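Taking the form predicted on its own, here's one chain by itself in structure tokens.
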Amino acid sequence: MAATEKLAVMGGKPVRTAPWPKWPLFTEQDVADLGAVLRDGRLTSITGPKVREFEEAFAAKFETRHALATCNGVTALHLAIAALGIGPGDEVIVPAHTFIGTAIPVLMANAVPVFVDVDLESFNIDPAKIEAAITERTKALLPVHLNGLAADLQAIQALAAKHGLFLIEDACQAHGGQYRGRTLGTLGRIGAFSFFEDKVMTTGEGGMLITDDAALYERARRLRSYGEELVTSIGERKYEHTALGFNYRMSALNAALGLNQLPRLEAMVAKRNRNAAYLREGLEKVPGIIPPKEVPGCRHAYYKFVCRIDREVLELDALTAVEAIKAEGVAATPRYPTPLPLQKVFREKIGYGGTDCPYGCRRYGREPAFLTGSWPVAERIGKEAFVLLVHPSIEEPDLQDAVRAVRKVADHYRK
């Protein structure tokens, strides 16, 4: 494509007029099973057995021995951190650079999320940077498995064990991805997923705890329905409240769609990698983009793509590229332009009910900053990094397009 193409956010003539594909796709099963759990009317987790059928082939899936469905991955977090008993003066060390789902379960438990900052090529959390931030009131390290990649999760681990804390895996973005043959969200003490619409499996809304320890999992059940005491069958309840506990239950209709989903995941995954593939091999040649890394001993799940540009090649920021490759006619969007620690919920220390806690609880003592340059990398990736769709229902002549706008944009802008 000629360097002198006009943009057709400029004017010029897109790339393709057709509508993106469409994601999530639902079969007539789906449909057909929401039906029949409408036609039941048990639609609660409390009256019904479709969500503990979901729980049991998830668990089952994931080779793990407990799986607890919530309504979103956020409080998946919740349930986890608060299982573990973290609170009040407690610390969670997590990315500079994720989705505000991963910190907000920690302001939630009244603990304070440290931010670390990330690799640039993976996107995750840098290992090398944590034990800096490591102080005696840490309690658990987050990473999160950001857009389907595994975190290193062999250095985390190690951190993990010769200090003493908690591995939570925030696997909300890799559903079926693997590290070294091992599925992500099972090699840490509890792992998190969300099921909200547009991830790599999905039930509308949606989220799910995952664990081997049956202390907390019993712990998170109960803290899943109201801090209730346990019934053994389906329908009854004791109303007795051991715990200061919440509604964090799925309903029978997200179960439904999950237990459609499971048995495809696998395929999904398939298909994201091969719609990646693809994408990397175009755009490995064009001068200027920096497709996303490839780890050995790593599946990605691929819920996004995400690519970077090159500032030295191309005179370009992640926001005009996005506005210039959707006026092609292709699906894009920036990647988290601002790290978290800058955002103003956290730079201004924004708490509940209008206080600074959990900042200024007496039992924590400390007086964080949120300053910029203080996590340098997740700041540069935010004027760099855009995505890129591969979800299962994109075909090879939509990857194409994709590939000529990136190319189309990139030669525009280069130096």
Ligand SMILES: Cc1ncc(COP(=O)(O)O)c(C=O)c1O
Given for the second form:
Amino acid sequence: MAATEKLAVMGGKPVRTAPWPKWPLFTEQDVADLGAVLRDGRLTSITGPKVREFEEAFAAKFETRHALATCNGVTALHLAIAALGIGPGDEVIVPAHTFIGTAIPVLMANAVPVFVDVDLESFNIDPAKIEAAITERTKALLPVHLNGLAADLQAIQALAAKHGLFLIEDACQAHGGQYRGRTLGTLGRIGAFSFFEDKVMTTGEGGMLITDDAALYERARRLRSYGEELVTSIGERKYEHTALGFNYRMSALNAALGLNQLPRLEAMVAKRNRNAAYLREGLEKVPGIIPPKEVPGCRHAYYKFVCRIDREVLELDALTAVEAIKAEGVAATPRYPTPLPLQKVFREKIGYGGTDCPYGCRRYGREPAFLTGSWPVAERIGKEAFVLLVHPSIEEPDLQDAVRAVRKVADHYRK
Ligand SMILES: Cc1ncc(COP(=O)(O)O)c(C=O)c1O
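Could you present the same protein in the form predicted in complex with the named molecule, rather than the form predicted on its own shown above?
Then the entire complex follows, led off by the chain already shown.
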């Protein structure tokens, strides 16, 4: 009987010894195109056309008027916040269970992130808890489509409209995902994507800001490159600086990779969904393991396949599960075990230059507290959630091993 199988972590025979499939995989076309950029020698968006080509292709694919490429997702979000004029003394509402890359851009703008608890099943910000967090200082709602699943945008849009707040979508994990037939990232005032190496589409490092608002786009474009007055032709520069800007530009090498990823996006998301469906079917039969939620009408991008442990059924926490599944030879990771606001950097309000700035900023005048117990669902998810992988290089035998490994671990820890 399965329950008697000795776990690999306890010295038993692992389910699998073969290495886990690599991701991302690049093509010969990618290699050729990188070579072509190098031979061309124009590696920047200032000197060459490649980044612009990628932006135009991205805008066309995502059916948005404007796309602005950046060096990563954090800087795309920072540009979004800065272009909206959000700064010292302002608050932005973010989920308590997400990657730190959602909240850091708020602090980069010298504003303060206000954390709201999430929904246990979707892992996304809980709209029912947003209103209580809105103050006269709130300027924007910054929901995340975590793991690739759309946040509850209808409720969030209604709150944004009611309170006159900007809606910024953190779509860094959700390329190609949809909400009621509409592409994630296009439903708010601005959307932001990351192209980090393991993302649904990648340029190695990279990011993209999208918006239909021409004025906002122009502001973000200026801020992306040293607040420099814009030129119309590539290769030209004015050295006139009219805004406090940064250097968040993407290089042509990253853009060349991005151009090749775009036509593959649909197929990659479809494969992720097929892999997820296979895992779901296998894991639904394992008592104590709760596969990720799907929402009718919303296409999941399946950046990660995040399961939850039912601790009424299993005597098991997420970190123990991850160690045991990994020992069986199957890739698994915890999912944000510490809620973001309970990370030391927030608990101790570690700010700029060793001070508590911007929390203690005189323009702010409030005293946020980052206390255990304030975000109980995020804390619970941290103890119960673990990640399995569904990236496109994973095939059925790998998924079979993943189901077997999880079942073996669950059987061992059943109450
Ligand atoms: C939800 C979320 N927001 C923001 C980011 C920041 O993106 P990057 O790492 O490209 O800066 C990431 C990804 O890493 C993310 O997952």
